[in-house]
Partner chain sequence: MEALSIIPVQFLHGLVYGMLLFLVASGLTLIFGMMGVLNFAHGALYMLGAYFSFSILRWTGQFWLCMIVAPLLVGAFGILMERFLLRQVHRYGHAHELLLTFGLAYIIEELVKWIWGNQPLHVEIPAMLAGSVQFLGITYPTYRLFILLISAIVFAVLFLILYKTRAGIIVTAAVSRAEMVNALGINVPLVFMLLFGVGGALAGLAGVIGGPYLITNPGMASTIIIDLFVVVVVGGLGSLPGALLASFLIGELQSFGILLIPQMAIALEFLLMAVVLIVKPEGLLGDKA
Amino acid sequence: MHRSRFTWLQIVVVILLLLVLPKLISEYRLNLVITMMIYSIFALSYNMLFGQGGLLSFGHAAYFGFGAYTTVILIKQLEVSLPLGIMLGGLAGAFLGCAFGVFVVRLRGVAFALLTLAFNQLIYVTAEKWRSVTGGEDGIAFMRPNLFLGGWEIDLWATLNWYYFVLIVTVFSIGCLWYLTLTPLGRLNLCMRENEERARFIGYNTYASRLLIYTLAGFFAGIAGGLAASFQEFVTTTFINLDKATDVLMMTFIGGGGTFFGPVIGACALTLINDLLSSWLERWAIVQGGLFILLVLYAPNGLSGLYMSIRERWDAQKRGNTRS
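Would you give me the structure of the chain only, in the form predicted on its own?
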């Protein structure tokens, strides 16, 4: 009970800090925080498969990119509102996740990973070749529309207004994903990770459950893609390529897929590390790879796992000192 209250207190403190953050940092750093929030949603959607479901996917960028393209095309061609465009981008990601999930959730291990990679490359090649719709490698540029609330018009070109818009979407998405872990479906996802055969034996339809989880993961990846495209006011095939699929895997692993907020930590850490390294070094990707190797070797459970390990040792030491 004490730890639960402490966790909620931490969440409230973080939200309050995010509300006043624009007054504490520069506009450049504020844009960096916006990037962290968007990729936090992306990493959490991937963690539904990797950390909570035990499924290693190399194709999650397909839903991120499909949601981004859907959002941009709908806003530019049909002039839909920004919130509706992002929501439809999420639904597009869910549709693609359901269509691919029909085939991939039957598999496990290497076969699952390779088939997700193949589907990701299929969407990538389609986006690259279908230039009349996607613009190919040149991509699609558009102007981020303003937000209309009743009789009020909010200028989302302003960094401050856009920051609060992304913050609202991020908090709502994280809240939904957190609630999902408390539902029977979320608990079944953990159960199937540990022993799917037992879950099937006691009467659960593991195939339908996996498909629903895969579809929901595609939905939130599409939301993140729509936000990212709206933030950059541009979408191109880099939203779908293998680099993007690897990035979300690294975010989840760095933060720790074994905990809920681990991927959020990983998304923030990787975004910050990439920003710092790219400003200091020309071949910063080599250093990034070296840091990732060290993390795999010495902190296989990610930063959150490392923190929990240090905390457990500290608590054990305190209990030992108390007894003595």
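Please show me the structure of the same protein in the form predicted together with its partner chain, now that we have looked at it in the form predicted on its own.
A lone chain is what you will see next.
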């Protein structure tokens, strides 16, 4: 029933692999994997709107950045624990998502894209100008606090411990997002993408439903933002600017919004290729832009959609061969 072909076995294998990964790769590469995981959450939260909901947003960085600032300020000023800080970052993202959502989910298509962009810019300008709180363009630096579990103190400054922390948050977040697609609310999101009017005429309050989805997307974007800021031990306006908003759009689109794990593929591929290519190909961004345009033109469902259609054709061919 679900379009992606992942099975439980495959998921268990991937998680096991992630658990032993620190034994297999260097610390530098491990940091890269942490980045991939954080952006995977961000891209998946975006895909609740884009792929599953059929809404093109140019303002998802607002929730990512708002979550990041909230996490950093709470940890620095109130000395809350890291898990609580990230959780509250998520709630801040949800709060902002709900507040903006009241207005944006009334709109569709280009108007929706423009209003999300306007809100993103408003939040960005606020972060830039409200120096006393946000530090303006200089941002806020802080120290990732250690984690206290019972009587144990876990040093999160050590890459290995931090990696496992991010892994737990990521598996939990992605698990939630995946589970959501299998529930009535997740299916309703698809219904509204396919035909919002029809959904209304069979008794769904599509406005409230869209608002709920938008709020949840804000929550997970906030979680990703809180994680990203904790990772870099720093937050600045680049967490919330238009480039961040279009980055997540590019990741999601290139990976493919039509399958659940497409955005994860996009987030990982862009992070990895960016790291590999940027060292010897100065203008890597041109390749990324070119890839994006090629996919828009010839594979509107991104890399995962391309893979699926090739595989389908392959299967059909195989079936044809065995028949003859």
